[in-house]
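Just one chain is shown here, as structure tokens, and it is the form predicted on its own.
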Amino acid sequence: MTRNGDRPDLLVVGGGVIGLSVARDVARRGLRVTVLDRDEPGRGASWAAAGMLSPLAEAHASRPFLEFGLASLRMYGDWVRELESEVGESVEYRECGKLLLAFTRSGSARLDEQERLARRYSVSASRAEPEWLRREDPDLARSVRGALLVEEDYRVDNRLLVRALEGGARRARVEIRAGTAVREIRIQGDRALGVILEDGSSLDAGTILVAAGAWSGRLEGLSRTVPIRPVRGQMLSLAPEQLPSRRMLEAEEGYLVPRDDGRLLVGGTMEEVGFRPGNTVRGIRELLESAIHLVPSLESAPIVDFWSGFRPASIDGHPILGPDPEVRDLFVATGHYRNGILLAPLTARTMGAVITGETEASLPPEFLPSRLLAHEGSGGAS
């Protein structure tokens, strides 16, 4: 890749996790980098999530999923100090481990499903009765019929993540412009140049990553759509006088992750609802019920907030991650659904070296984009 003027060798078409960890990524490889984003760096998918580093939990036995997000998790103690020692802020990451909950018969079953996967890709894992649950974490529910440990899963703030990663872009010498919306790629024969702006302005690029999250498929100019839909999540937190546990609860209908300032953040909704924004009444309903559920003492906790976000849904669950298959210069990161967070670390990691030229080899090739063109046509935002 080869420098032109003032022209950015990579343009990032948004600033999400994904976008700024690529971003910081590819700069500190020596290239000039710029990010684009429609709102404040962050704010979308990546600023409503929970911070959950879980991949054997929402692997549901893919195992090119699991595999990449266990190296993803496994590699980011490095990734976050080295992170925080750049800008000098904690992002409150946190190797707590998760429970695994359940009521029912189907939750035990599920609890069965996820040993088993642990055993297979020795993840660190074990089951917890109903009586050291009740010594461990008395506030848990009474109707629990037992639980798994994961202790290889861990949490991290992810709105703290994602000002330290704008922070650390910035020092890589990226150029993050906010309030950037972009209407369309530019294309020439089969080339990517550049990007068109909501404004009608243009700029120009020698390479182009689309990491727009839920906006990916709003893109104009290619001759496929991304097929990415958005999927809302609403969420809420709760503000304890005292965390029911210093691990992450999860159950069938619902999560609790603990912060260190006393909060309990409680999530979350899955709703296929297009761009319709914002929180519903049945939405809080939902979260307030299950939160009870899990932790019955909660129904006195007061309500601190509440928010929704738009995860980046792909046709068949796994990331688009790689070069366009059709499009000379132009790349992919998008479609992470409720897992942008966790392979961040390695979507950089891979993604810049691909980006750079290094290799293509350490991408899953059930993640290439190139997967996709047998479902021409069948996808696209909602």
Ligand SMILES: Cc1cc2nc3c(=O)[nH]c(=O)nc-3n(C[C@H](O)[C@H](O)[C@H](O)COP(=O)(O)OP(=O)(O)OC[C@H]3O[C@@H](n4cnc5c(N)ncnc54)[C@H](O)[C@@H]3O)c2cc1C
Second form
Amino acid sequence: MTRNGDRPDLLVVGGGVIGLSVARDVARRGLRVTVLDRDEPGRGASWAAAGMLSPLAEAHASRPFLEFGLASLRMYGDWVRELESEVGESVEYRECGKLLLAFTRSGSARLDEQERLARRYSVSASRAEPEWLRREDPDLARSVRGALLVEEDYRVDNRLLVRALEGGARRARVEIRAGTAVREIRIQGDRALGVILEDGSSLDAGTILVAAGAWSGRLEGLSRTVPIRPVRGQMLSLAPEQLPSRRMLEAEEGYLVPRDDGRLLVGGTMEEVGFRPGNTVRGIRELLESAIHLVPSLESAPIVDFWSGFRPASIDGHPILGPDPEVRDLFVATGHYRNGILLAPLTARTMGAVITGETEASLPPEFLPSRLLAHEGSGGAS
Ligand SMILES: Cc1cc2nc3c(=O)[nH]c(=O)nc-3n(C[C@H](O)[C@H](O)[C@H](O)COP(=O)(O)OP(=O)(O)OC[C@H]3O[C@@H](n4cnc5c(N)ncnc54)[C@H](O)[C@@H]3O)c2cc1C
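Let's compare: the form predicted on its own is above, so bring in the form predicted together with the named molecule.
Next comes the full complex, and the chain you just saw is listed first.
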């Protein structure tokens, strides 16, 4: 890639966990990078998330997804320690484990499935006996039929993470422009030249990366729409007198994630309602019922706050990572759906290598944008 005047080598559209991680990685490889975000960076899905790092939770997922997720999890510790030392702040990365709880027959079948997956992928997980559960976490509901302790399931504070990534990117000399909305990717012939902003002005760049999360499909100018749809997730947080467990807790109906300050996050709804923002009575009720079902004493816990966000979902559930198949100098990194926080380190490393043309770059073929040509006419962005 050659340098040309003031234009950046890479222009990243979207400053969520994905855009910031890739920007920082590419800048550390020596390229000049600019990130554009129409709001404050990191206030999209990356802000709304729970910060669970749980690859096996996607039991239905494909082998490439599970392998990518596990590889990303296994590089997380080193990745965040380096970031924390760069910016001098903690991102609350905790190797805390997760208790998967079953209350019903289908819940028990899910535990069996997760245990099989754990064995297949050499993830440390074991059945928790009821007596052990009662001793460890006495506030858990008595109606628990079974539990699986997945030790290799971790958590991070995603809000602290995006702030640190922003700091790390700036330290790597990434220019970050908040309040800068991109309307269109400017393409001439078969080459991407830059972007056109909402105010009509344009910016040139050597290469462009589309990392606008659930909104990636709304960008104009692309020869084909990036087929991404938003899946709304509502969440809330509680301030119980005492955390019910130092681990994350999950059952079929929802999950509870502790924070170091004593809050307990309750998540998360899955709603196909387009880009309708906000919380609803039904969503909050669902969350509260699931929290009380898992830990009845939470009934008296104060509610701290509630929020929602849009997960970027692709047609086949896989992320969309790599070069555009038809337009040169255009790359895509989106579609991380329920796992963008987990997948950020490996997305950054592989996309960084692909964008800078380094040879070790290897992206699963199942994630490449070119696979979507086969889905033409089968739906698309909504
Ligand atoms: C409720 C909920 C819970 C979740 N829990 C977890 C979890 O526990 N673990 C996990 O790994 N993942 C979780 N996720 C998923 C994870 O949050 C996402 O996969 C991830 O944040 C996606 O990151 P992103 O950078 O692609 O998108 P975003 O974080 O949404 O960032 C996209 C950015 O692009 C900007 N943008 C959009 N359009 C434009 C434009 N035209 N011009 C300029 N900028 C633009 C936006 O302002 C935004 O900052 C959860 C998501 C939700 C909603």
